[in-house]
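Just one chain follows, in the form predicted alone, and it is written as structure tokens.
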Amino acid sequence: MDKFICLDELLFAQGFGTRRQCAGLIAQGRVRVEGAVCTDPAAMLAAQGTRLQVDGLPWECHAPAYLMLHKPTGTECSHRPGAWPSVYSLLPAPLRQRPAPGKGRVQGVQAVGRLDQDTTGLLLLSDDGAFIHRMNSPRRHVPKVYEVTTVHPVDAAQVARLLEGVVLHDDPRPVRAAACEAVSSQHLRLTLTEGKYHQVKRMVAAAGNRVAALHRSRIGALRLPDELAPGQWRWLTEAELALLAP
């Protein structure tokens, strides 16, 4: 059933600001629904949905948000990069500026694990923290692929090795690819259901070669879009959240 809200809620619910702002931003007309300016705070509209302009911009409403990023290289994925910009700075405001669900202090989206400065691809991101926690569980061995261009041609013995685990100096047990397979001479797809620190860098060094560029093609039945530029980003659709179910 449908969840239906008073504009001015709805507004704060998707991080135009605060209760007050959002307020006089529907006094002041600067806010249309469904194309037409309305200046109601009080107006009923569904929480899912709604298509709004707010100062022009155009903004259809998610309530919880779940959206994939084409990470760039370059990029951290952090509140407080060091080196690096954000890719949160790739969002528009009201993503960033969203409140925690039923509480009032600004949260904003949140990345579904992390990706190294210079790995690009697929990034989810939510402010449903039910969603991160499965999507980060290692009990849910959510399969990620990566592609991955060597700096040496790929042997099979290193194909082999990979497969069959390799062992990471932090940690005495051999840490297995779910899949891998060369597909030319220096790029592997690597299939891993973990999420250990440089864990793709790492093994690939253990097997012999070393990572020369990394992109993260998929996660689940997820598959980054061919037409998602680096840096773009875009809502989820309910066939694609349901590709990442367990």
The other form holds:
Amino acid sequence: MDKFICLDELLFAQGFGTRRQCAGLIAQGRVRVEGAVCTDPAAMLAAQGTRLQVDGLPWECHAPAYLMLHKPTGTECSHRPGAWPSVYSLLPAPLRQRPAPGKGRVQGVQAVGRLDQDTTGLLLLSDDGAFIHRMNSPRRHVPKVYEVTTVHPVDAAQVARLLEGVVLHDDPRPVRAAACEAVSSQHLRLTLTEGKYHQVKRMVAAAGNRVAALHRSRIGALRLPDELAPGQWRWLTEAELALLAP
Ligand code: URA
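Could I have the structure of this protein in the form predicted in complex with uracil, to go alongside the form predicted alone above?
Below, the chain from earlier opens the complete complex, with every other chain and molecule after it.
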């Protein structure tokens, strides 16, 4: 069932500012709904799919928000980054300012897990806490596929070690790749179902090689689309969401 809410609530929920700021945007004629200026804060609209334009910014309403970002190198998955710009700075302001669903507090979308500063590739973001939890849960074993460029040529013994399990310094239990293949002399394709700190880099080092570059190409059945350039984001489609939550 489609949910309908009034325009001022919709603007607030989508992250266009405080309730007072949203009321001001509407009163000043700065909001278009499906192409036409709307100055009625009480106009009832679908919470999902309504097309707004706010100060000229086209905005399709999504509630909750599920999106993918092609994370570029040199960005941190943190709201308070240290040395590098935050991945959140690649998103439009409403996605960073939207309130937590059903609450007034600004929370913005959150990354589903983290990639290192120098890792590129598929990053999911959402404001749906249950979705983030589900995708991160070690019990669900969501496979994540990494394209690893190695410093040294890969050999069969290294692939075998990664599949059998290697021991990392913080845990005596071996961690193994769910799948591992040598795509070319210095390209490994590695599938992991857990997300330990620097896991790929540490596993490859423990297997006797080193990571020169790391790219995440897939999460579950969802592949990073070729047309999404580094730094770009887009909403997940219904079909993509269904792939992630079978
Ligand atoms: N493993 C790593 O070592 N780094 C990442 O960014 C992701 C997985």
